[in-house]
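One chain comes next, on its own, written out as structure tokens in the form predicted on its own.
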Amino acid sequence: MPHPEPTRLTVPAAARLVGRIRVPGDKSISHRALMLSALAVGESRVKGLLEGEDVLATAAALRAMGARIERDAAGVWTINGVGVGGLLQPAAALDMGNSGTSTRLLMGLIASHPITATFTGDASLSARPMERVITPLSRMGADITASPGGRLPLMLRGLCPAVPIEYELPVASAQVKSAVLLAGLNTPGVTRVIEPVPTRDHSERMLAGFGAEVLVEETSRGRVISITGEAELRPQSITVPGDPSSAAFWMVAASIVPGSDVVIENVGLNPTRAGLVTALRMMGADITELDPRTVGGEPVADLRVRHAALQGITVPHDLAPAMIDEYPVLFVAAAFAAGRTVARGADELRVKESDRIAAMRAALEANGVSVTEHDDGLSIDGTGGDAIPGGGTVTTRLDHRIAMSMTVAALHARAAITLDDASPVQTSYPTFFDQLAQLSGEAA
């Protein structure tokens, strides 16, 4: 899955943003819906699946291991699974493109199957450490040979039966937790993950929904998630809610561009993912939840966001796990707030698609924003609602969230901001620029 040719893009300011949009399906849920459907016996149906490059990489890998996955003209995906323990030996290397989620979760799936798989990825993914997943999966019996630094390409030889373990997460990571739980699906006995700091819980919810025996307990050590192995998963019909990480860009954009009034439909508001809504409201954002409801076990609402005067805050560290992917666009909101915003507690940003702390500091400084970099976040002095100077060029570093976050910053800048490469947006939000044109009144 080669990375597309760089697409240089200059983004001008917007007069205002008005209208209703529906963001793509939640990326985390889309990955998990495909994986668990591929391990169920029978046909599952998924509506609203995110059709970005990352999720398509997951679908391609599952097809290579025996699942039949098809999409109809109406955008409904059908998955005929192979059953837990039924994954087949792939004939070629599994190309993960830019998707760390695909890589880490599929490593978990394969770890307890008697097959061998080689994982490859693009330059950005190949620079990201996999040791945090390699460690627990190796304890379960998988034989993993990685490139120097615990990086891709790597080869994983699964063990069946694998060994159930109890594993305490050294860092808050939903991907590591999910990889161990997915390995536990085909492992005799009970596999346990202890997370001292809660992370997004889509895996636990969806595993239980497919029929796995999952127990979640609150203890003095933190949340303990137990899964009983050798499960038989039942096929499901799933409607994927809108991705809160994608909605985040419009929440911030509508908040900072004067005169804006935007409704974002069908946004997933799982409490383990809603940290940005909490942080923006602390800053004074005008966000109203319309028609709150539950869809497929996940809380959902339409969000109406109107322009508001934002105030600088010190972001509580305990919000970090619930908004880790939204920090780049939170940094943008801070650039337009009154006073200083201190957003720390996010060490994990150093090992995302890029070093998002360094990347956002460089991008904001190039466009006239006063920024102080810390080892775990940024402090940002805002404009008090005025436009930032702009006029700089952003190095997006093959990172979709850097590209979209700085597009949002450009919407209230005195001079247009240029992205050196806008193509990474395709990994998670293929319609992003079309929807921007729609909200700004520039759609054809």
Contents of the next structure:
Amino acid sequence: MPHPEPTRLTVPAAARLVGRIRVPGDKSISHRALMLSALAVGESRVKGLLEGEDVLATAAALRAMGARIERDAAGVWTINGVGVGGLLQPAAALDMGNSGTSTRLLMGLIASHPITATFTGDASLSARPMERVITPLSRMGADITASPGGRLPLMLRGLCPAVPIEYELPVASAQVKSAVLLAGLNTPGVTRVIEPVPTRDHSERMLAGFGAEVLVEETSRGRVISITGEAELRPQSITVPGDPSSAAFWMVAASIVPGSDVVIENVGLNPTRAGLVTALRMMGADITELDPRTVGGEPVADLRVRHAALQGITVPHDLAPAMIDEYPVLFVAAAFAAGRTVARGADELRVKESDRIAAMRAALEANGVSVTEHDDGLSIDGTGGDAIPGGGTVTTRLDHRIAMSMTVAALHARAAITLDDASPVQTSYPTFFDQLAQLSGEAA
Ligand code: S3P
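Could you output the structure for the form predicted together with shikimate-3-phosphate (S3P), given that the previous block was the form predicted on its own?
Time for the whole complex; same chain goes first.
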């Protein structure tokens, strides 16, 4: 993926944030909508697709394997799928850019097809562990040669027919779960994943929506998800709900900037994703759910968020999987709370687009926030609502969520905060800075 040149950006404080915005489509659901549509026979339509670099990397890879994917002027995407088992040999390496989800889920899809693909990515993605998908996919019969440490670039030769497995997840990872289930689509027999800790369940929901035989059982070993192959997928019309991980930035921004009153429209509130709402409410945030409804099979509401005095809390460990991508911005909320917030139990943060524990510690410390680093999280002593000192420069480390979280911190800082590179925001939220201008401009 061509990635924009690094852009240095200095973010000043905001007087207050007021207005309504609609966050873009959910990233996880957008990837899955493209992938399953590409495997259905016939034409699927997707509305509200996230048009960020990560999802576009998935679209490009699926096109390279035979799917016809187009976008009309109104922003509706049509996908003509090749059928389960019908992916074609790509002519060149698949460039995954910054996207771990594209990489791990597509590795699963290809593992049970008789094709060979090479996966490449940017410096961030090339440092992330792939062993977690290599292990189960190899057990299903895929032949995978990775770079040292189980990293990209790697070459995957699929096996058809692959061997169905039962796999208990050693890490709580929706990407690993999804990779195995997607490999199971074209594998004769029952492929089973056991997850001791529940993770986002968009794959299970959407596979069932496309007509695959999927069974989800709650057992003493955890959630057991079984898929029967070889499946046949029927094309669908999908509306992608707004991304709660994108809404998270405005939830925290409106909570910390005095005088703010923001309505965030169309926010997906799948319980496997909504942990931040729970944590912020525990801290005293003022979040009201308006017009709860269902969009694309997922619970959705508009969220009205008003400025509130936040209290430090100890974040319950069992919330971690449902807010794993929101820790960076939760750390920012903690910086403005009264007293200490302890946010631990999230060692997976070390292997995201960056080491988010180290990155956020450095970013907050550079801006005058008192932080203690743990192996699995941070403890933060907040200002009790006052502005943080700011004035520092943040190294965003090719990580969109570090860039956006520290932009939020800047909105209530005494001196402007500089991002060394704001361009990673393009991976998941291309309209982020426009919407910030809108919310802070309407207040003037
Ligand atoms: C995702 C799962 C999570 C999350 C990522 C998207 C998905 O990763 O951090 O942003 O779409 O399945 P892990 O599976 O590594 O926890």
